[in-house]
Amino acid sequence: MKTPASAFYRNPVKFRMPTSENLVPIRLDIEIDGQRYKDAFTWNPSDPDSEVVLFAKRTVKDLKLPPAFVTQIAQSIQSHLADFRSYEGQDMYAGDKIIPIKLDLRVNHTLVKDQFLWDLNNFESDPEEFARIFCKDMAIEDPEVGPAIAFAIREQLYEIAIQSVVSARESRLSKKGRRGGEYTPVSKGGAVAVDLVKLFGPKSSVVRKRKEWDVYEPIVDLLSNEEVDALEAKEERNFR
């Protein structure tokens, strides 16, 4: 049974990450005077802003980076947090929805590709726990892979949560179009959410469609040193 769009307004959900922990995914890529700093991590938006500068100073000290990186790292983190906080308090769509999550990443020598469906309305979901189980099932030994998988999931969920806010705002401004219809949030990548109950029943969370197991079976490859060097050289050229 489809849920009327009007139902979302009777029971609005305020913006937050659709996960058990409301964490902001932050990705940094900063270069100063030929030195480059790359990192990806999550941040609690409720933490005091003073923690940002302390983190930047500690990072620069630990990695022996030039002092100029302190300001750039702090400003980049604060910019991410400001973007996140700009959506707080605004309505976002909810309902029995699932969205496709795609993994295509390399961590050191490990290459991971996968696709599965994630319940956007499950605010108790845990990307870190999913990543831990994934690495265990796939016998991945590199301890850096799990956090990278969890981060990739959080980035995509964050993108779709923002789209949910934008679409809810647009719907309120227009009396035409979607009234009485079903909302389907669309990510920047063009992935359209589908009706969870219609396809899989009421108890689904993270799922793989059985008929697509052969198509979306997880792929994990271990790359040689030569392959890693070639990929890193290509990434460096693209960055330049």
Given for the second form:
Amino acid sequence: MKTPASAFYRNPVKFRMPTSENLVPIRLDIEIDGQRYKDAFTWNPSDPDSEVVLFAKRTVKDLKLPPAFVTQIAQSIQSHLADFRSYEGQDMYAGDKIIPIKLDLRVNHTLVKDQFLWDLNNFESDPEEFARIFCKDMAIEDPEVGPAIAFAIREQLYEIAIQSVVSARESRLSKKGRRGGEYTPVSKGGAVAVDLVKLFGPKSSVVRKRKEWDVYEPIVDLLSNEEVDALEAKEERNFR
Amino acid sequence: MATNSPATATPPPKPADPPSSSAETTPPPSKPPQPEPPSSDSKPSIEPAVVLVPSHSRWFSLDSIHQCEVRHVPEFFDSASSSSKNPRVYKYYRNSIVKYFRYNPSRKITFTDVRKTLVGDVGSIRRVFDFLEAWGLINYLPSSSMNKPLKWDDKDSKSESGSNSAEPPPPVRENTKRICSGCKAVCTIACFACDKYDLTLCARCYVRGNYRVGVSSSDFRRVEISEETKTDWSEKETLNLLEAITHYGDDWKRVSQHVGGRTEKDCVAHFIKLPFGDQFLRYQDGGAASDSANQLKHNAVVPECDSEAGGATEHSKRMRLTPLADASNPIMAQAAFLSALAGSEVAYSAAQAAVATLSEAYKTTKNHRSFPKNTSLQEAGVASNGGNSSDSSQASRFHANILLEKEELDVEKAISEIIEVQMKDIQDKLHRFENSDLMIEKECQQLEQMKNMLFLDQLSLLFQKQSTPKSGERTEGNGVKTN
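Having seen the form predicted alone, I'd like the form predicted in complex with its partner chain now, please.
Below is the entire complex, every chain and molecule, led by the chain shown above.
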């Protein structure tokens, strides 16, 4: 099947998040005077910039952080947004990209590990909906897990979208880029685009092989307090 | 409390940035907030906690979206902005925030707490949160029923909350804490206000004549403070109010002038409290009422209604009977309107008289019916001209009987027709059976003939066999073939 070549040369699309809502995942990790503020949330880039300062002030007030955080937070958010906007004008190639997305996160007492395939071409995809259904199906009670999952998915999608822009730029520079064969972009995160031909071709079946079942099964663990403390201590050490 | 009508009068307050501090420190000045019954969906707390909601947020319900919300948070309802920002998402945010707060209503929730649990972009979540907080649907912790001992009368606070304002209460108006300009004492029971020179005198000063030169006693009007707190609007005042509203619309200053003796706020407050307030707002054309009454004066046969209608148009409560008044039949609409105007008893007697005269008219068109009942109907008709109630009901009864007979005849006719059709059906079937019988007979005969022929053939065969054995084989063969 010669589809990969044509897929590669599909018309480039303007950069945007490949989800139904064009939201930017923002991860903040600020430390001032020994106080650490770690947060991750999604931002709507079409909000006016005044919102950034408002949000920063609100957060500082709610969390009772020292006021020095306000400017830091605002700056951090704004730099993220600026990055996003710099990519926005450019093209990215939307080839046949089904990528595996891995979840490996801990929110309060819940540990989530999962892996699944996601179609990058589906611009109507909704990580929030996925997260909501995931929490419902796995009977997760902590309401903070849902947004964390959605955020993790979005972050990975964002990274891959950025890479596709970068690679599109490179390929344009190098005159017609790679031609023929199968285009398998490899991202730094290790997410390899799944070879559609092999998976869904006439000779193989859509049913997953048994040995891969464990990999694709979601694992949700509830940790006890000591385990949480231990993990947190480990993370601190890694951070330092 | 209908908050919609004055909301159209006052421009919607700016939705931007209600300072969260002010919302927290000044709970809106209303009468003690109504305790809302605990929501029916899962309440994690064991004993049913009572959730307090300020009276101006009474419209809130977990299951639906109110017009107020559409106004204040339009981004979710504007389909042009984003396909994903729809009312469902808004409802999800709003309900989860409210439920989160109600889970433990004694402590205030922060935006960051909530934001962590909701999936979506933080900007819109923040806006919904701000809206809910400003309206006191979350983080509403009244420490006592009335924070400040205000001398606001009820109507002032109601009209304020009725005007959809989330801002802190405006400064003191003139009709509270009346201080006599003569003796500088607080007016308590009654005071006299002179609008011309903007003076307020307590009763004592007025009696003593303690006012300026050039001001005469007739310039003052009596203002009862104690009465002001009661909503004792006389009929005349209400009538004046309604007239003024139809004339001046939203210009409350002129309305209050027209009413006289009531301030703007009183007028607004009273108007809101009128049961049909917002219905009336749509009823712009005050002149239409009298026009329709005049028209009906010509059309109606009933004399009684006229005088009543003429007097009734001046009735202060010009209520519109919406169910019937919207009927496409204009006469029906007018009749409904007038009957609402006139009151129930008048309408009743008018209707009876109308029925009586109608039956009379009916009887004159049915001259070919020579039933004994008709004559009695005539009698009934004659007798009912005076407008006696029992006769008119008799007349209507006769009317009904005649109709009944007609129905019976119709039914009989229908039955006979059905029987005819069925008979025809049976006849046709018989016919068909005869035909098929004939055909079968014919076939029988044919078969007989064939049998005979076969017999003949067999006979001839036998003869030929006996005569020539050689040719017999051939004929046998032939016979076999012909067989």
